[in-house]
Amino acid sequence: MLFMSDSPYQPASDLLKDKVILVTGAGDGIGRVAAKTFTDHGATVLLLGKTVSKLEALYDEILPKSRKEPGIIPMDLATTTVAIIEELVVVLQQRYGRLDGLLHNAAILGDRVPVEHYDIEQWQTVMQANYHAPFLLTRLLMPLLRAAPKASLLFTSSGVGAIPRAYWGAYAASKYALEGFAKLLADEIDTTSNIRVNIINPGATRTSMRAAAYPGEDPVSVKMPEELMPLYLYLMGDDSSADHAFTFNSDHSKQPFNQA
């Protein structure tokens, strides 16, 4: 069953059973939640977060529901280097042999504030965490994606990388930069490749980054991440070996990247 059928999505108990599947922001938000929910459906999941306390709660919630031992990744994506990540994919080369999922989550907000106001370091952070680290990590983990049979690589955005708004700064800048790249690569691994590429636009959902772009709305009025799963779980699993290129909405609705 497509997820984009009229009928809503109901994906087997079972239908990331085996997989691999690595996720960026497990800590909190939708990262955490999509984590949790890769777990529930048979996925050996890799908690990726610069926060080891909230790795390590959220280790101990699913480990009595995982098949395998799930994996604790301590990162911070604005700091991270070339050969952090090039030990990382050694570990994982060693252990697992191949990575099925890769869901790119992890972002950091910034100010909001106009381009000429800008801080120039909190600027180039920013670019770093949201941009240029899921560019390393995509770049230096490919050839175990490319080892899986059907490898799924997500990448989350918002409203706001696909038309940068006005006062988003960096946030703005690195989704819109994040998009261009998931595009690029899609485009170069079309026929070449049995990765599939696609972009989550999830448009509002109740998370802390929610909160501190938006102080002053009532949380109760967005969506709870939970609501985003059968999106989340449709792309990663092999139901939507198909669905190369493609922006997925919240609203159900998705651009192919060449129209988009």
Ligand code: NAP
Given for the second form:
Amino acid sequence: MLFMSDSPYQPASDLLKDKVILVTGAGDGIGRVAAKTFTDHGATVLLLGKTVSKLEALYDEILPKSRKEPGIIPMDLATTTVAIIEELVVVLQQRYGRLDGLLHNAAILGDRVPVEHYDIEQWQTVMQANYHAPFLLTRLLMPLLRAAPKASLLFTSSGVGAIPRAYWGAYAASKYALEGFAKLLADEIDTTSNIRVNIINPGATRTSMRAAAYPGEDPVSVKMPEELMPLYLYLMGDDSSADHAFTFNSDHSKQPFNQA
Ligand code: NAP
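Now show the form predicted together with the named molecule, given that the preceding structure was the form predicted on its own.
Entire complex below, previous chain first.
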């Protein structure tokens, strides 16, 4: 099923005007390009990530194009706590009063070894960053999403999140758990709610995570994050406001959660 008609999606240049969108893992890869693209389409973007220098470089790049000043949220999702996120929520409440979009994008790949040999501490770190932290952020940011007229809550998964495969370790388990959480939440949220919940599977994309997962692959054979942006824009903008409880793929196909 195509998410739109056969013709390519043409987002309005001000599609995200007046929207406040938080992107996790904004400093690099797909998240970096998404944050830039959302800014170009009018959003005020909140850049959450681990490496502050990457967030600062992106901030400098997007500031001239931003209608309102972007925000930087330094946070290590592998070690963050309820107290840290509660503090963030207070600041966002005071400064913006709502959140129109939350893109859960940050993730750690971890080792690709058999479970029998998987480092236990690393397993817990990957689960914390890829699954527990998105749960905490979602749980605590829900009042701000509720305060938006139409809010898009978007979880990033992976082919091995839908169907875990051998040797993908905690990465596959964490994405599988994340999909479960997204589906549970979507089922709780009525389709008439202001919040829509969807999953995106970006597929093979030219980033440092992809290079780490497939070191022998020619990076040129893999699509650039920019090619995904029409889909990310569609999902963050109001054109997708009727889409709730779907997994979207990079080929623009979508499956309802209750059929997956
Ligand atoms: P990437 O290039 O490795 O970028 C990941 C981003 O997440 C970086 O900005 C990184 O920040 C941030 N991050 C990692 N650990 C973090 C932590 N503990 N706390 C806060 N931020 C953290 O990855 P990507 O390829 O763009 O992947 C983006 C999403 O798409 C991920 O959810 C991934 O699972 C999914 N995905 C990617 C592909 C692909 O082929 N690329 C395929 C399927 C799914 P630092 O740079 O500061 O570490």
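What we label the rigid core is the largest C-alpha set whose atoms superpose within 1.5 Å from one form to the other. Residue numbers count along the first chain shown, from 1. Quick caveat, the model's predicted, so the values are computed rather than measured.
Participant: Superpose on the rigid core, then tell me if the C-alpha of residue 191 is displaced by 2 angstroms or more between the two forms.
Facilitator: After core superposition, the C-alpha of residue 191 moves 2 Å or more between the two forms.
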